[in-house]
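A single chain comes next, written as structure tokens; it is the form predicted on its own.
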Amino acid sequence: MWLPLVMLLAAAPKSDYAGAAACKACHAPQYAAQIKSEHASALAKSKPEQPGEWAFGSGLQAITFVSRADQETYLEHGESWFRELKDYARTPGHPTAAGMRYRIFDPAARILRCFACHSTGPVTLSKEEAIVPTELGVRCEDCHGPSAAHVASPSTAKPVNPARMTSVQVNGLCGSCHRMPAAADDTPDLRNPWNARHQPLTLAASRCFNESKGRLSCTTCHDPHAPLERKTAGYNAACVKCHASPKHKEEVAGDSCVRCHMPGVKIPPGIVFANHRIAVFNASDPLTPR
């Protein structure tokens, strides 16, 4: 059974943890390739000129704030920063823009669970009861787990390697925060544009993830060490490993295989996620595979 992220980390404690630093004498080139990366700038304290404590994503879509709005809650602010826009505009989710408030001790655990995703190791409380993060950012033990005693003894404590999981497992360690797969009693609705920011659900619901026999993950396209790659040309070749001579009914030349068959959802107002549901699309709907 999946645990919440937050009773997963809750499991370890903060002394378990070595942080990112610790992992660079010896991993000095994914240490220097990782920092650069999206996940490890997705939690930031606020600059003088951006609102709020907290501020949470990389920038490289939206950024979105977050602020203590009293002893018992936190409020997420009802304006984001869009890279699109270049502006500030409606965060996406919120009815008004006055935002929206959690309760720190909500059963759910909402905003613990926010601050858990965007930074590593367990999230805790103050004496004044404030939300702390153990290190910023997602880094390298949110994936290879608590590494203090690997730190201390390499050869014989050895961390968690995502490269020797099944394709399964993987999509499961990143959809503990990018939301898991659906669950067999579960039917979401994978023509709701919002669901096109779940990458792990909308994978496990295409034909290439579950004919692959194993070989599709999240890291086949995604090199989790590295910066989000940009450019078609670096999917297309992990596209090719596979369909290494397609047969198309329509002229695709020169075109990018992900264009056609993961194409961009715009979610309002400034933001667009590829359809990881691989398919086929008609232009007019990126939802809908033909």
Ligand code: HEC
Contents of the next structure:
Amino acid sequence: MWLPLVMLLAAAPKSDYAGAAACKACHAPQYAAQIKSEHASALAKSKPEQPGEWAFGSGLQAITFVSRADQETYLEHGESWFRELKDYARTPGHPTAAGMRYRIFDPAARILRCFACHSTGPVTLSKEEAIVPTELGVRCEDCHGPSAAHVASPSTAKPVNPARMTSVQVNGLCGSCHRMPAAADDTPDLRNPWNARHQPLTLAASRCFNESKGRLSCTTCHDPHAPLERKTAGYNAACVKCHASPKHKEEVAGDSCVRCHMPGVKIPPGIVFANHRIAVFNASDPLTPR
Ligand code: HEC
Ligand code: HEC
Ligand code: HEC
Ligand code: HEC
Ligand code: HEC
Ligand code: HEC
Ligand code: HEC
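To test you: the structure above is the form predicted on its own. What is the structure of the form predicted together with heme C (HEC)?
In what comes next, the whole complex appears, and the chain from above leads the way.
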């Protein structure tokens, strides 16, 4: 699962990347939608009123701040901003408010990986060994591959088109960032609320995915270029394509399929993820199917 990051950190040179702005003239609809998405604002420079140097996260759920601590280390701040609280609170996973320090040249490259998943193109180091992302946010070439050759000659050099991928391949593409288990050798425990944020993992544990002969992928329900849809109607329409008339013993009329079958899992202090392990749940436990 780390392969795409390894590629971002090492393989394709900066010059193979054109940047999203170069796609605008010829793919105006995708560009106009994508620039408003959470993907596009997954990484930014901190604003003057914000702490730190880098702001990770669009703010749909939370923003975590990162700055250079000294020559060899970066600091992930211990206080993040949460939309649900409209306030700062302890960053998830941090034992104290002092923040966590990461060495730039740590063999696990944890701080470089933050930038790799939240930006596009290779992550490089300046002469002063400061981290330099190529393009901020998750933009076109994170999913379509380096496309400078395509911009120069659209009909001869083709970017990656996920429309021609199988469902498993699409989930793998999205999963190169959305998976992220705590450690590479962890067997994921789906009763751990933290894993509710790893949608490819949870979706793959559901009967809808395993018994639909490869027809269910992330793009069945999500437009890869648009901001996250918050109305349930579109998601329910996707359910009904495969479950035209589900037989309920209990009264469910007028309610939303996803509210009951993809319930929200809360992770303190203020983030929530829809359980992508589509199943039958008791209202008291959004994690473990009945
Ligand atoms: C000068 C115009 C132009 C620019 C700039 C351009 N494209 Fe394209 N793109 C095209 C054309 C024309 C096609 C259709 C090519 C064909 O099917 O022969 C295309 C097709 C594509 C496809 C579908 C490929 C397939 O095999 O079905 C993707 C994905 C794509 N472009 C992404 C991008 C991205 C990402 C960028 C920016 C980095 C970009 N394009 C910049 C003109 C352009
Ligand atoms: C290069 C890494 C990367 C890839 C590849 C990627 N994502 Fe994301 N995605 C992110 C990051 C980082 C965010 C967080 C944005 C934010 O801060 O809100 C995100 C956010 C989202 C969101 C909005 C919800 C939220 O919490 O912000 C959806 C929906 C989503 N991604 C779906 C997809 C789908 C579907 C695919 C595959 C077609 C995909 N992603 C591929 C990194 C990626
Ligand atoms: C393997 C790829 C990956 C790495 C490494 C990564 N992120 Fe993310 N990050 C994501 C994705 C995907 C999301 C979207 C999560 C979601 O909403 O489902 C995200 C979301 C976030 C958010 C939004 C709030 C939230 O929790 O959803 C923040 C803040 C954030 N990441 C900060 C960081 C920081 C700081 C680091 C490094 C310590 C980091 N990320 C490392 C992929 C990654
Ligand atoms: C999170 C991943 C992701 C990002 C970021 C992304 N795309 Fe796409 N793109 C996709 C997927 C998935 C498809 C295939 C959708 C489908 O199945 O029809 C696609 C399809 C396309 C197509 C081909 C449409 C067709 O009819 O075959 C074009 C052109 C395109 N994207 C351009 C762009 C441009 C330009 C950007 C940046 C502004 C961009 N994409 C950003 C995932 C992404
Ligand atoms: C691509 C087709 C497809 C889509 C889309 C889909 N499902 Fe399913 N789902 C299936 C299949 C196949 C099964 C296996 C049992 C069966 O045939 O009913 C299943 C099983 C289920 C079950 C029983 C789960 C269990 O653990 O016993 C529930 C509940 C369910 N789906 C609800 C939903 C909801 C709600 C949605 C929309 C969020 C949805 N499904 C979307 C194909 C799909
Ligand atoms: C059957 C429909 C369906 C499929 C398939 C699906 N999602 Fe979702 N997804 C949803 C719903 C419903 C929400 C909750 C939307 C809201 O917040 O209102 C959601 C929310 C999200 C979010 C926001 C954080 C969260 O978990 O609430 C991300 C990120 C995401 N999906 C990524 C993915 C990825 C990656 C895949 C493929 C592995 C995928 N989704 C497949 C229905 C789906
Ligand atoms: C109020 C909560 C609720 C809503 C809304 C709801 N369901 Fe269910 N669903 C359940 C419960 C509980 C069960 C298991 C008990 C039963 O069959 O009534 C179930 C069972 C199912 C099953 C499995 C039936 C079987 O064959 O075993 C499917 C498929 C399903 N629902 C799909 C849907 C779809 C599609 C929608 C939206 C059109 C939906 N549900 C709306 C709560 C709900």
